[in-house]
Amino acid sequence: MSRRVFLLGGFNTPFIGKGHPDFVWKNHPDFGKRENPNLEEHLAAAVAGAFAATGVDVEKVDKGYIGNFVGELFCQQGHLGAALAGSYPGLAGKAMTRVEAACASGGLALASAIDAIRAGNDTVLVAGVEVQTTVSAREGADYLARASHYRRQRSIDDFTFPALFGRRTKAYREAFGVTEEDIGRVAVKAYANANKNPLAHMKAKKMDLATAGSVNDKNPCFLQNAEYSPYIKMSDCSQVSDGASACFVVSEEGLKAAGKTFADAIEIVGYGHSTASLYEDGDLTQLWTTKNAAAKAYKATGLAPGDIQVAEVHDCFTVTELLMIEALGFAAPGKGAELVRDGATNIDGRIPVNTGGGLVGFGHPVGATGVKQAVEIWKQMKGLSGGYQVPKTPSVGLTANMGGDDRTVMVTAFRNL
């Protein structure tokens, strides 16, 4: 990079939705007495938390980027750059921009901030927010289907994305002999990690292999598509969550202006951004776009898969985590399940993956996810993850944030200082 770029720190709000003890829905004892936080409140909480965590002076902020996918549909609110400008006193009048790339919106907001530092800015705010619990799951699935090629793929099922990844699961299992129990272990790990994370959507929900590794009354299949329904159960899905995340990306000058040192930050050593055609489907047994983005990130940084000591990867479905760790080079094609089975991806494993629960356990407020991943890597590298802190402080970390069915991917590498 032409200038060094640092992640100074950030803040994640609790990710909440159905199944979270604080989320008010029709069967909650507080139903009708209080309401869940709205988009504006989640965003304001995350931004205020990022300022508090970093000590950045609002006067020093050059610009900001916010990731959001479908605010217009779930919340009837667009123009979220202006919402970011109104989220904290002193931001009004600064340059604020919304970034949209489906579930990779947060990752691309981070990329925009990195590029802004390279271009000469010193302090850039990055945020992501999504509120998705305002409508029924079926209606929300239709909104989220905009991340697919809607005209061509919407009709696969009422729940378009679970069906698309049920299709991937079927192809993957048939190609490599991976079992339902193998994939169930991903969910068990995700929930176990989330149980240790006070901010996680599923912090109060338990998951065992008997439930996650088979179809049963507690864990049914739910698709209407007869071909793909047997391959996706409730435990295989990421959570429909509300929440927000925010962080600061700074130059060396920005670090000094905040009164911080290298010890307070992690360096963003490089990234890879790759986008595939929305109109074509590739090999269902691999994430080609992720593999391409990872190759770019490794080339830009001089790192190799074996150098990575902690990773946050996009597990929109359980099979996606297996496909991700293979595309990132942590395992050979079809061998990702062996890493999970051997405990290598556990918090105390050789390559901890999704230590706070990932999208399956921590939750998936779409526009916030890519920012949350970066904040989680910063927390792990600075020993701030509490009950889910990895035993040995990581020196090198990586995030992989995916939009749609492997259509847009941002892979970012970080080094502890």
Given for the second form:
Amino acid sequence: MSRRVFLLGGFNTPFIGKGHPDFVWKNHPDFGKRENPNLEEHLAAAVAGAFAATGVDVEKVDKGYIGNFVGELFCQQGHLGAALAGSYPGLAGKAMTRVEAACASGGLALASAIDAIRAGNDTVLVAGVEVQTTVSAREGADYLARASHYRRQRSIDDFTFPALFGRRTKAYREAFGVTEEDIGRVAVKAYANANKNPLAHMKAKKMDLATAGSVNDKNPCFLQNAEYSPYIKMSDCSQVSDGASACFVVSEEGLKAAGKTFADAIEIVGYGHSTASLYEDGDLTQLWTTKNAAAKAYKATGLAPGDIQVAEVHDCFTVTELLMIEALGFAAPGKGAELVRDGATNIDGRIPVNTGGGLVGFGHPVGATGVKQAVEIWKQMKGLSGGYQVPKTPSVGLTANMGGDDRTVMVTAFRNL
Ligand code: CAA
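Output the structure of the form predicted together with acetoacetyl-coenzyme A; the preceding block shows the form predicted on its own.
Zooming out: every chain and molecule, the one shown earlier first.
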């Protein structure tokens, strides 16, 4: 019998970057007067926040995992296990490990912690961090392209990932007759949710359907790749964000050691992890690896798509949210847009998706995203989401974190006790 695993709680820093009111950039009144927080500062803030949110005694921490994709490129900093050990007094000397799986780095840091609890540990720290605003979006796109099969796919466009998902948008729209406006609704929901979330990158930016549903001056296409350019506008993209997240994963003993009860935590009922070959692309109209990871998660937990009451899914681009909700079984192939159009994925809908704004609205500091998704689900399931709280506290939640173009996926299911 496997040991039970709990998410005791955690903390997200604000996710910031261009478009966030506090982010210092060329025309900001603070330009030249103060710096934006660096990687160390974001990480330290998230870890301190996780200790404060959970009351865990640092003495009790057995080990820690940190998700980060390309600290070496954006920040000239690798060896982030040691950075985690330095992020909070008393962590030095503990067993700390960095986990890398592109944008699923955070999700796999969480998986590592779950495995560690099942293997006999009691209190495991999970963190994720990325700082990406040290270079322009175009230069950063080259760094992020390391999550694709670089030798084969880098040349698709300077903005490799937006182009890869422009390619998916084209294939998906052609296969199912989905309109540009249908896709635009995903962005409108993301920004509307972010506007209710004080930690969101896009908390202050409004997005209406007139802007998101068609190309216009405020919302241009920006790819050079002529075939895919019409399928990706600025509003379809996740943000280039800086930020960090951290949480504690514990056993029943770890829960007791922190002086907490089941009522303070959510149970991590199980997960599915699937990895596809980097060298092949597969069917562009579905997320095969996500489907596979979801099938594993449902099998491991005995849950079915209809049981899920709140979900955080990897909307690296608007089309990805539709493909995700189909791969997770919330909608049939090609029918994800209908769910969004009907309001079923809204905060007050039947299956609320990305209530804090998702990667498009909340932001996407890539190594932090998988951890942030788990913290968001914990907040929703404990009634802690403030202005974007789901009206009826959910008792079953799910996260789906993706690396690359559906190459690595981690799907995790949570239950309120
Ligand atoms: N018309 C045409 N082109 C325009 C334009 C206009 N009106 N305005 C801007 N552009 C072009 C410009 O060429 C500009 O590039 P340069 O300045 O280098 O010439 C380019 O668009 C970007 O403009 P900005 O730099 O002003 O835009 P920004 O900094 O606000 O960035 C964004 C906007 C490019 C959409 C950026 O947010 C972005 O790249 N988002 C996606 C991030 C991403 O790909 N993350 C990874 C997701 S994939 C995943 O999650 C899986 C994984 O493992 C990686």
